[in-house]
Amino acid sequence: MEVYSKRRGETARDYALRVLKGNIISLDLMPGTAISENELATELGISRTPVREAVIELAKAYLIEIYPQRGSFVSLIDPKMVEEARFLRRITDTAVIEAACDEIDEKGIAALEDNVSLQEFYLSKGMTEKIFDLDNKFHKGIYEAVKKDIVYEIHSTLMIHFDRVRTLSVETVKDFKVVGDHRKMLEAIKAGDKVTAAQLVEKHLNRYQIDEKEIRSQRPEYFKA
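Atomic structure of the above chain by itself (the form predicted on its own):
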């Protein structure tokens, strides 16, 4: 498990929650992994109570399963939850990218341009491990550009179900067409082309749906039956 630095002003609970979320998304905490609250508290240098609170919150989001007398475990990937997350993201991402076509300013365009250029650079150098984080930042940047960053944060926990499949798509299927998708999305935003932008979001999100069968054939132990 990767342990992140604690941010200034961050509560112990929020810190534990951020570390757990990040490691579940990256699969450093793989589906089915046991979660020891005592060990996690020691690693993070905090007390057990905020760790317990973070575990309970993730259990409410169906990302951790708590079994009395047995312990807590990272949930297996549930295809139903993945599809619900993808459905929600399709609705919100489409609305947000259409808004960006009208509202984004030069600063927002520049930030997205820097992000996509970095993705293209890392892809050309074979440094593909960098792309997933930049992928997340690209989409978050569109939300921020149209002042919908709170919407992004509200649905971010549900998106973890979808994000785990995205991680597996990169690691198992080795599909990096998403970088080209991001370049095309940015060009559509620059052109103010809402129709093309919305179509690109649909195509982009469907990539992971297409990859799921291949991923499940290679990593069946990660999925609920």
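The form predicted on its own done, now the form predicted together with the DNA:
The text that comes after this line covers the one chain and nothing more.
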């Protein structure tokens, strides 16, 4: 596991949470790995209490499974969870992008424009490792533009189920059509074209569904059933 350094002013709990989330998404903590609260506390140089609080939060999002008196483990990739996350993401992304077509302002457009341009830049330079973060921020930007930032926040932890598949996806498929998707979405928003925007969301999310089957055959030990 990769241990980041603690930021100034960051509480011990937020620190533990940041490290856990990051390593689960990146698969440095592979699905199925045992998580020892004591061991993790020692590694991070903090006590068990804040570590435990972070573990509980991730367990609430089904990213860690806690078996009392036995142990805690990073959840295996559960196709049902991924499917529910994808379902949720599809319907909220669709509703939000449609709202954006109606009510986005200049500032919101400018923020998205900057983001997509940067993605295109990194893609052209082959610095594809930068794109993952920008991808998330692009979608977050749409939510913020229509004042639904709490909805994004509430869903973000759950979407890690999705992110893990995406991590495997970029590892194995090396497919960056997503950048083109983002550009088209932005153009649809600017044009106020709800129908096209909604279709793009659908298509965008389907990319990962296709990948999943391929990944599953390559890494069956990461999957639940």
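For the two forms, the rigid core is made up of the largest set of C-alpha atoms that agree within 1.5 Å on superposition. Residue numbers count along the first chain shown, from 1. Here the structure is a predicted model, which is why all the values come from computation and not from measurement.
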{"item": "Core-superposed C-alpha of G126 shifting 2 Å or more between these two forms", "value": "no"}
{"item": "Large Cα move at T92 between these two forms, threshold 2 Å, rigid core", "value": "no"}
{"item": "I160: Cα shift of 2 Å or greater between these two forms (core-aligned)", "value": "no"}
{"item": "Cα displacement of F73 between these two forms, once the rigid core is superposed (Å)", "value": "2.3"}
{"item": "Angstrom shift of the Cα atom of R7 between these two forms (superposition on rigid core)", "value": "6.3"}
